Amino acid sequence: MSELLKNPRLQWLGSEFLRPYVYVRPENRIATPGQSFKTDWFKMSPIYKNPLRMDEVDFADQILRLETHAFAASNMPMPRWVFYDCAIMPGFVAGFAIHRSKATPEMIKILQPADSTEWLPVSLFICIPAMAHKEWIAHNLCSINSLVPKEQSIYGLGFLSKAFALWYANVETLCGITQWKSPAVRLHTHYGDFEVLTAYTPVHSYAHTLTYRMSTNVLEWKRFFTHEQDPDFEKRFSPAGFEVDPQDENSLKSFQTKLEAGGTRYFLNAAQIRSQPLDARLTVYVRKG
């Protein structure tokens, strides 16, 4: 993966101007971080903030400003006693920080830090503990590329903040939820083989909500970058026979009811996602063997 970090546009991984951060109680610090992925994208050291401390509450502001402006359009901002209740107390945010001194006036608007604040967190993604062994959840993503003017944007930021989470607490299985038609489907799916769980979620505030699961394989995160198709998915699966329509609640009532029926796991694959519009038929397929 080093000749990865050849590209030009990727060289503010190495930057001390932008590092990653990790948002965490001490008690939910990760003993033994990055021990279960071989990989050189996150070489430098995380900062560490204290939810728990009063000194560090701007942090925390900062990260929940970055999350209601990058959620407004959708309506789906996070309460905050829900960012301390169900993500600070059982998990963690990670991403990255930019130094101040490199701060886009634009990212000082949006984030309103405090005079005496040196970093800023200019990407979020809170991954939570599950009751299932070894399984997390992802609660958010987003990052301030989306608010920002497209010169101001750092090149992978959203992806790459997931993946630094995913590598810092060894997640080796992630479920996690994002709608039919959001952008969020093509990056969320270049982490493993993407599972679905749910293709219709009347649970959920939004019915058309899609349910996740994979497993981690940084050999796939490349592929985000490379735009290559897993030159193995066709070997590994084939089509299950049926197609799902993100846009035809019908098809997706229908896709639902075959997950209900159990004994088989569908799968959607990811290069087919980045190369056609999100509102666009998708092939679903069943592993071989």
Ligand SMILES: CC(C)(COP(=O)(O)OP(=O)(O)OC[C@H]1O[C@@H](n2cnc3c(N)ncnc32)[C@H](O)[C@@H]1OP(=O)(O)O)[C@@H](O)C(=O)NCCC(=O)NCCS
Given for the second form:
Amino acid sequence: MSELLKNPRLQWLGSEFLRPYVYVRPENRIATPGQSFKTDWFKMSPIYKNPLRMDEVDFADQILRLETHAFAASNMPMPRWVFYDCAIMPGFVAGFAIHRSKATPEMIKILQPADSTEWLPVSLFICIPAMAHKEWIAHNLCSINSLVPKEQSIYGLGFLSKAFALWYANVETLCGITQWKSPAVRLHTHYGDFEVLTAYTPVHSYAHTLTYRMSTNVLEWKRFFTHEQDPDFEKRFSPAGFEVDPQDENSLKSFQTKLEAGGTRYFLNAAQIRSQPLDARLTVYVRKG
Ligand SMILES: CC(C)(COP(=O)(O)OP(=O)(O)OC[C@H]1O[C@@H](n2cnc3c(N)ncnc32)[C@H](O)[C@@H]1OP(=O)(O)O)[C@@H](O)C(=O)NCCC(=O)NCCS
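Next, give the form predicted in complex with the named molecule, keeping in mind that what was shown is the form predicted alone.
Next comes the full complex, and the chain you just saw is listed first.
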């Protein structure tokens, strides 16, 4: 954590007023948290909440208010029963919570905590174990940064919420779903090699959905904050010979046709995505060797 704390925008990570939380039913608690990956970023002890307890329901209410606001623009807020059936019961729910004494009036307005509530969830990451061996599915990511004035934002909150959950739950392989041109693509590509599984996804409510698979690599995480390119990227990947245009449905379909043909795995470059507009064309890569 010391290295990360040198970045003045990340000093909140050492604060006693912003702590990770784990909102997981007792049977789904991780037996050996943080065993698979070496990082000293998450030294503060998490707040544990049991979603099956009546007296913890205010925490769920706040999470859902945060989520509903965050996904209003994309028209994908999570129904309450989906949170219970598809997240709490099968999966792992985590994020960061702010102490009430440090929450801004704007945060309080969004989250509407009960009078007695001490900790307010300001971010959310949900992942669910899949049938495939050791694979997890990212189900939800949001942070309050998209909802408060810029001067109140907690830099890196969304990125570090997902990083914390991957580290804590020892998630080695993660699949996820996002939309081309979403700001979230900039985050999702920085956790490890980012393979595209679908480029055009008509079975989803939004066909311009991108499905990915990544292998967790903590070395990549710090590059989210340093804005460096993986020094080995060009040794490990070469251009596949075509680009994808996130704005062009025909380009997405053409990429999807290549994916469906099978035999080749295709990847995107995190540094490229971070350094250009969200709707810019992207080089597609294949692994060397
Ligand atoms: C996407 C989301 C989770 C990002 O979380 P966040 O806490 O705002 O982001 P972080 O502080 O961790 O990271 C900041 C980086 O994200 C990117 N980013 C965040 N919001 C952005 C936006 N509106 N436009 C472009 N880039 C954005 C930038 O690269 C930024 O870093 P930089 O300024 O140094 O380049 C958050 O905006 C959100 O909750 N959005 C609504 C819900 C959603 O779309 N979730 C993703 C579903 S897949």
